[in-house]
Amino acid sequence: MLRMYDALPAYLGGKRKLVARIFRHLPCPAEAPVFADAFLGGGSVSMYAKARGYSVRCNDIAERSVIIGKALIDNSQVTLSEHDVMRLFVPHPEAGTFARDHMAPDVVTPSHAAPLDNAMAWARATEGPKGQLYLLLCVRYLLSQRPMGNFGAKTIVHQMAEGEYDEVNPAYLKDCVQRMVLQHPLKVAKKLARKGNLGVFANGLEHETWHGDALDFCRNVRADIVFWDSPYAGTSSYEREMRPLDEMLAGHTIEPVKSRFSKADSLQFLEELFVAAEHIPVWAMSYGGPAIDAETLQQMMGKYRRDVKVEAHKYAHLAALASAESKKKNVELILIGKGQP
């Protein structure tokens, strides 16, 4: 796996293992220089496009994803030094107590909640790429304290906070004790910052991160290729799964609103994406889940693109949490559409 991906947070539905298969069907940057990513998500596709030499336009409605775009896709030069990281541990006069009041001990242990509150204050007070890198570091710090990045696991956090190590699942004991108990928060932050810097590189081109609705993005972006990796119909929503992270970034509690693309009847919204992107010559889509099959997607895309190819790949979503039976059934569809009908 490319070292630049060490800079990205663990993300539900990430496509790191599929990017090479997706891009082998796409025209090269010399033929199609501008690549649009309508659902930035965890950033792996946009980062790969940047590394390949495209000028990237990426978008997401979620602040957690926009931070990735601004910190690593738009930014080509600024990194975090060790001094920058140490600054996050200097008491900030406007540091709040949200993590301590609302996230400990269910989401993080109290010993990690206080540094997060202080670091978020510094991140919000810092402008430009460095401020975005600070925010991304806070995101990755929070996820690093979660077993497999899973916010649903509360018991293990309580056990770590209370020193009940004998009660921890042996499969996770060593890793959790190391990250959540033995390592000082500053050491954790420095390690994450070093890995984060691996995602900062230049390809000689300009890049843009948009923050908004995918349909609006597709209507207004000017690109040669558009890629869609929308939430899958009938699946658990990112808004619910990532709620603690979104609340940390917002600084207050929120009531998640499920994306329309996650709803069981989301087929109509996929077609709206196609209509919105009719001006973009090449289409690429990655899609999974049991609600919409390959034939349905191919027929729908075929109304707007003359040549539509579909590949099905076995792909274990949330491999660390999925059952053996689920891993056998999980399939990711890659669709490529070219040419006006």
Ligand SMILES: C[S@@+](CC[C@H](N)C(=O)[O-])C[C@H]1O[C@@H](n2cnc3c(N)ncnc32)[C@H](O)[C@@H]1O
The other form holds:
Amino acid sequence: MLRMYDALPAYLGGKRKLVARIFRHLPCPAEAPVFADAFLGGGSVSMYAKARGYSVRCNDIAERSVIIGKALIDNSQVTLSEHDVMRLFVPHPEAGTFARDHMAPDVVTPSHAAPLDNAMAWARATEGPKGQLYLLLCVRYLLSQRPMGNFGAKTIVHQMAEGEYDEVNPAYLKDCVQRMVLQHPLKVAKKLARKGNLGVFANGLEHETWHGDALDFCRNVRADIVFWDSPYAGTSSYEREMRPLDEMLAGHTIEPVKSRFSKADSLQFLEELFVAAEHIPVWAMSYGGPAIDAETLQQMMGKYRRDVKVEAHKYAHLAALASAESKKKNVELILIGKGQP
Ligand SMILES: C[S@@+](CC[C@H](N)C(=O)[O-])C[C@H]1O[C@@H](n2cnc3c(N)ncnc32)[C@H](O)[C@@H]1O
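What would you give as the form predicted in complex with the ligand, now that the form predicted alone is on the page?
Expanding to the full complex; the earlier chain stays at the top.
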């Protein structure tokens, strides 16, 4: 896997293992210089596009993703030094207590919640790319404290906080003790920052991160290629799965509002995306989940593009958690549409 990806958080539904297959169907930057990513997510597709030499326009409705865009796609120069990381540990006069009050001990242990509160205050007070890199560091810090990088398991964090190591599932014990108990928060942050810097690079072009609905983005962005990797119809929503992270960034509790793309009847919204992107010559889409098959999707895109190719790839989302049965069913469809009808 590419080293630049060490800078990205593990992201539900991220496409880092599929990017090379997607891009081999796309025109090169000399022919199609501007690449638009309407659902940025964990950033793996936009980062790959930047590394390939495209000028990237990326977008997401969620701040958790927009931070990635601003810190690593738009920003081509600024990195975090050791000194920058140490500053996050100097007590900030306006540090809140949200992580301590609402996230410990379900999401993080109290000894990691306190530095997160302080670092979030520094991140919010720092302007420009460095502030975005700080925010991204907080996001990755939080995820580094989660067993398997998601927000499911609470019990292990309680056990770590209480020192009940004998109760912990032996498969996770060593790793969790290492990350949640033994390592000092400053050491965790420095290591994450070093890896984060691997995602900062230039390709000589300007890039832009937008924060909003994919439909508005598609209508208004000027690009040669658009890529869609929306949430899948009828699946658990990002807003629900990522709630603790979104709450940390908001600094208050949130009642999640499910994206319409996650709803069971969301296929109509894919058509709306197609209409909104009429002016963009080349379309690429990655899609999966229980609600759709390759033929239906090809027909839908075929109404708007003359030449539509579909490839099906076996792709296990959250491979560590998926059952053998669901892994077998996990197929990701890649569609490429070219030429107006
Ligand atoms: C499957 S993920 C994208 C993964 C990404 N391609 C990657 O490789 O990491 C889908 C993303 O769509 C975003 N999203 C959901 N509804 C949206 C909307 N209406 N407009 C824009 N983004 C949306 C979610 O926040 C999530 O980050």
